[in-house]
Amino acid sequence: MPLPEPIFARVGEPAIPIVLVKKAVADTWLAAQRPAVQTWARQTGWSGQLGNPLILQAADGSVSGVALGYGTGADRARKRFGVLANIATLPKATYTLTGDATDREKTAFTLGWALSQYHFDRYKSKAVDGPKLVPPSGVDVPRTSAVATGEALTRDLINTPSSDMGPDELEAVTRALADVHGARITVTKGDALLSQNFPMIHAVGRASTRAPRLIDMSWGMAGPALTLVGKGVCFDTGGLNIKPASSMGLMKKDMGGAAHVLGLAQMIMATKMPVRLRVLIPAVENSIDGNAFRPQDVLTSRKGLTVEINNTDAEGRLVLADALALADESPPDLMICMATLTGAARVAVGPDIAPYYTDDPLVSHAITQAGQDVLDPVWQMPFHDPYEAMIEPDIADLDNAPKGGFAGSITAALFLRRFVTQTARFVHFDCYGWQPASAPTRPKGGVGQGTRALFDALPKVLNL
């Protein structure tokens, strides 16, 4: 799978100007235009509504410009990147943003444009082609391109059906990314997981015909150590506690955590962030066979903690536990875990917000502020210590699926924290990774959550 590229035209290429017009000044702006423009605006009902374009025509009928409604502050708060809601309706041409937009507005517009050009057309007979943008002055184009490419990679990985995105293919994509950026990669696969002490990764993936593995990629030789751990369950049947059909329909996205950390790694490596980056992905398929792990089995993890299996469908935390334990043996300055882990997180915050956990208030502040700055909403959830008793069963150290149904995302986070004892700063994201209905810059399907916020926050967190 090649790395996707955002659609930008070359700087200097002739482009049709776009100007952002806030609703509050739309009447004033119109009063300064030609009578024909005023008439056209009245006839179409245009008044600066968020995302509504007013096409301006030259005397020969060609498009001479676009007045793009910027709405009100409340409109923009309710609809992220809403200014780009109707960008696909523009005539196919090359555009650029002009006027008195701030550099921050220009950057958000340019990134939004790139994200809105995403199309998952791998299985289409004809690729989709839309309008192009010449990035305006004041925009860091290489950085914006790196972010858009990382997000597109995440989306592509999640959107790809499991038939074409199993552990082998996920490894191949990671190797390709490593080749692009000169990273180093090792893979522990199949029964070698047992001899190398990754017993829970092996237990979850052994029933599949597609061998389980731990993918370990490293990049950078200087700077703070940053480790990213991503859940790579390429398909989740639920194991012997098999999922009903209604719950299995989206399980191609259960490797969304891996997709997220690879997208974030692309952003980091493409911009040459001065860090020592490590990416760990336990890649498995949770399948059913005679050798599948069973409810009430007790597994011994890499860390030595024993885990009673009370639901084979709570497998993501098992494979992550071994990877987190490995990462913790060489404690980085910051460890980030990303996973499509619990339905409870969706109940708590819905599909649009990425909840995260950390005990470090400075890290939390940086991530939350970055999420607001780059329009990538996140929300801190608590590592609530009194719930620790809920993950402690009678016959083992830990329970992978506490009974009762309460606080499912929190207990999953507490479970993972048990495997990170040496690393001082640990962050866990419980992502959804899926856009249930199309929205501005986010077509229905796979989507990154929290990665842009993290990318923006990392320099502050790591003092770069």
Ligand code: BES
Contents of the next structure:
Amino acid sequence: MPLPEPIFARVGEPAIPIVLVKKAVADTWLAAQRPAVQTWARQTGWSGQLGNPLILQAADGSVSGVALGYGTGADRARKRFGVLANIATLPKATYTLTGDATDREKTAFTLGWALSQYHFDRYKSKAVDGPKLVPPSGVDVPRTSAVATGEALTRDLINTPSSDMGPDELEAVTRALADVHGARITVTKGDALLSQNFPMIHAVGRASTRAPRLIDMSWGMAGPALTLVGKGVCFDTGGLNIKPASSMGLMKKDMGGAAHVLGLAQMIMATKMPVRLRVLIPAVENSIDGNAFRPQDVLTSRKGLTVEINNTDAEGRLVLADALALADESPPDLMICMATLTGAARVAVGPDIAPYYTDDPLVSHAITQAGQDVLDPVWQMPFHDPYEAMIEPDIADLDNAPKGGFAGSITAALFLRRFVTQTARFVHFDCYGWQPASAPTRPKGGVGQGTRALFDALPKVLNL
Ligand code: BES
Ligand code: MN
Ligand code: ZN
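The block above covers the form predicted alone; next, return the form predicted together with this ligand.
Full assembly next; the chain just shown is listed first.
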């Protein structure tokens, strides 16, 4: 169980109150407490520091409340979800949030609490069991649960090693998700990719014993059309341009884009968002074998554009290109691509921010605003037209790996945009999908980036 079941304690269950105490009012708050509490706070150095809990005891020694430090505005800006940093250390009991927190603060706290409960325990013989929360009033519990469940799915899929998360298993997970929500699914697999004209998905995946495929899931009968496309490279060796050990070490996460769009799809379907959803996942393993695609091969894509392969490690844009071309043949109102596409994106913005591209200023405004609202930081990057020349080689229409590597995330984004010509609004996320060291609500390992922001922005973008 990645998340405890149920995620929250029942409303009405007896719960120990937690109050948030800002640093600025910590002294005043303390002055109103019993002398024993004041002494204990002084001796332990408690002064409302962000995430620092002061456990309050009844006369019989039992826990009667928690004053949870809420720090300053600057502290909270510096440490995302920092108020939840130590909740796992609270005595095992049931809590709730009281006091004068705003609905927005309560919602962030409740979501953060749920996300903090996530543990990747598939290979652990002993499961963890921590304190419980009764959701405070003013919080939309079904929505918060849907977001937490979607995020847990994303994390689980990324965390599962490639030996247990190949194209077969990614397909099985998608089928299971489709079953739960009554979605329709079709899969084009192996040589059928050639007869159905997905040549680049086939070329990238054909060297693996685990057959490449395109997974196509649809859900919802009415509303605007939304298509999500996620990179499902279940392991990226780099192919014949093999990655050095240091770079290959994390490549079980190269299906992170697929994990992101499935997590987002879970949020959308669980809350019955009134959209017609389509999810496309090219699922392949970028492997090495005698029949692997090679540097300098020229591939003809589904769209007809030819691509000179200058690095077999720039495989994500190839499999995505055929999936995007298919998506674009039935243009949705909005198309969103998510992919662990380039190391350059991580160099540009680091592991905590999801860089995204779009030509639509309204969409961009909504996503950036939502990212701030739900504590899921995103940053817009430019589809810089003058760099188009960088992806044009001498002998084909497109180059999959421009020399020099200038603006590597931008040139990859421009490459993808070439395959989306009929759809009015296109968004592409170049995500990292990995939390390098444990942080509040995010244990080390797979993590969703941008999905919560998107989920929040979609109703505005699609006028729902
Ligand atoms: N999956 C990688 C990108 C990646 C690397 C994402 C590290 C996150 C962390 C992708 O397939 C890749 O190898 N891209 C190359 C492209 C280059 C050869 C043009 C890269 O970024 O080095
Ligand atoms: Mn690669
Ligand atoms: Zn890759």
